[in-house]
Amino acid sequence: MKVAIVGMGWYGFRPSTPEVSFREMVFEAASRAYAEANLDPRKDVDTFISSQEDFWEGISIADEFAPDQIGGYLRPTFTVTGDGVQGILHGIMHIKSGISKVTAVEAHSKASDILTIGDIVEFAMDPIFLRPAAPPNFHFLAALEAKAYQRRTGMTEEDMAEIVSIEKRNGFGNPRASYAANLNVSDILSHEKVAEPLRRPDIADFVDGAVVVVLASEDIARSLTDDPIWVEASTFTETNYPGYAELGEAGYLRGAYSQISKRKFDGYFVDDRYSFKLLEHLGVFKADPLALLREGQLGEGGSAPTNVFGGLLSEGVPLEAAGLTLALEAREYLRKGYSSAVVGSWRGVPTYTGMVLSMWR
């Protein structure tokens, strides 16, 4: 039996959104997700995820605030504790099963009502090998990987400055771009470092924004649209101890990339909070990735066609909606007339999971 999405809406994806709390903003992104799928949630919709993190919310067993914005008032609600992605394996499952043949998944983020977000990033670090190390911002894990891609792949300052400019531009025209800017080169090699060796255009900001997903059995999919986007997800989690992850390997998302059966895509969407990470994740998919930079293949028409859209690096990071930003890009991407596409996401420091989303038409 194959899966479907059959809707998708957004809302959000400003570095704050003091109009709406983040129930209001969930709902804003449900009710453009039911109306693309011409469903009603309390009579169409089965089951209901909700992907979030009781940290991130401040809220001690924060998915009971989940049920009443996405229409799962009284009705089947699940909590995944992790990306968005995750989510729609959760809602895949729930299909496939038979539990369900038309499930919700939603993910969001109000990062702006985070007055500490670098603690509570520390705060899950490890506490006997990492936390008593007290360095001086939560980056220096991703700085660590990033100087171990630099030595196995010959990777330079120069390529990850090419990185954040290509994907600073490939965000203009895309309405959830926040931080797309003009930047060239030179402008981004004159910021000073965070972590040797990311300079601050380096890393992605943080950002407020919500997605809803509505996932389909392969029969109520075809009933409801004549082009459907199929779907399969995986997910995978390395021990989350740099002594014991490969450095700079992205072992989390070839596991998650391992259980995927389609192996070839037209476009892919990889997560970039950190510039090099486009390489590293993009390296899962594709040999030599570095290589496919420095000839200019990762654009539209080139043989890698990356993050078009701008990726993180432009619209920011939604938190726990990461992945499903990402899937907002390649689904545009399937829209404008291309037959595949696979996102790979993270789910940031300090975890080593990875996520895989396989789309395609």
The other form holds:
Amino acid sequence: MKVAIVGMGWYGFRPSTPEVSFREMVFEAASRAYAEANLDPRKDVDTFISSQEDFWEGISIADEFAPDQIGGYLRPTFTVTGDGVQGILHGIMHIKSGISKVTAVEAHSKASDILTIGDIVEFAMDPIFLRPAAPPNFHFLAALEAKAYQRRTGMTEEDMAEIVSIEKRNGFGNPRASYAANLNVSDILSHEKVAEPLRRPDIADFVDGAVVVVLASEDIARSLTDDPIWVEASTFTETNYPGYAELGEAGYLRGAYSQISKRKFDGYFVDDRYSFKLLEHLGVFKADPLALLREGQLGEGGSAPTNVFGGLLSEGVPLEAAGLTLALEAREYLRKGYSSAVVGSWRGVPTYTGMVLSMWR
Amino acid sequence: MIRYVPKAKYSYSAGQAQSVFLNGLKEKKILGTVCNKCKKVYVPPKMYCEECFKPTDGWVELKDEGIVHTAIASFVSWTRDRLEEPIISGTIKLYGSERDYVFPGMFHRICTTYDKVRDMSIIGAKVKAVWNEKRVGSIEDIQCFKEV
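Moving on from the form predicted alone, kindly provide the form predicted together with its partner chain as a structure.
Every component of the complex follows; first up is the chain already shown.
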């Protein structure tokens, strides 16, 4: 049995959204997703999944706050402590196991409500071995990986700046790309280092936003649309401690990809919350991504079109909605007539957890 | 043993519905939203009807009076100290709704005696909000609901 995406909706994708509560933001995204799917969540959706993490919400046992805004009031609602692609993976399991024909998945970010977001990231680190030794800047964990990746591949700081420049420009025309900008390599290299080798423009900003995805079984999907987007998803956690990780190798994403059916992809949508991660993550799917960058092959029409709508460097990091944000990009890409796309998502520092979402028509 | 105090600080966006509600409290008004389809009234308000999954259709002002649905007396503080006087609180079903689905109602302190909680005579009693002179747009603008 295949599972398809039959509707997607989003709201926000701005640095702050003071006009809405997180619940109102999710309701807006859900309304758009159900309108696109032409479904009434109160009658047509069997299960609801919310992907969230208590410390991002600022509410412990935040899953109690999940149902109403996605139509799940007094209905089977299930929470996933993780990225929205992990939510999709659970939704696929709901449908393939036969307990559901239609499942809605949401993820959201109210990052602007978190006044001490760096401290929350620090709180996610190993309390005995990592936190006491950590520099007061959580980007050091990404810098460790960047340095390892540089040494292994020969990637330069100019290459990283080139990625930022391309991605920030790719965001122009993308309505979710609040951080799109016209920056050239020398603009980017003029910034001071945050954590060697990362400069401020190498690091995507946080953003508020909500994304809702409606999944359906094959028969329901075919009854709703002539052009369903079929999906397959996987997730993998490598470790929770940098000393145990193959830094710069994206082992978490390779582990996830190893579980997915192999197919040719027309486009790649990978977590680039740190510039170098675009290459590290693309390398899971394509050989020698650094050469592809230098040869100008990452744009539409190239041999490895990657984040052609700007990725997270342009759209921002919407916490657990990051994977679904990339899925929105992949969906846009398929709507242009392409046959397949892949999302390579990551939960960000301090995690070593990755997700793959394969999408095809 | 490794000690660590998390530095978790938040500034919660009240959003459209709750912002109007909180501003209403400054004016001694208790405002709710109503769904014209199912007639459900939401206090505290929501901008969407969870039952019909559609935007709510407008605002209604409820009386700052109602009846006590249930009440408790708490003798222990958040830090587990024994309180000299119990804190009495409960849920109050407010007057002013066309549809009686559990509530529209509020959880708040109730100005009454422990004896009335213990013998349950407070349940079903009519109560009215006691407003602070200085109101800032907070649920704390109401001191308590007092028997009338």
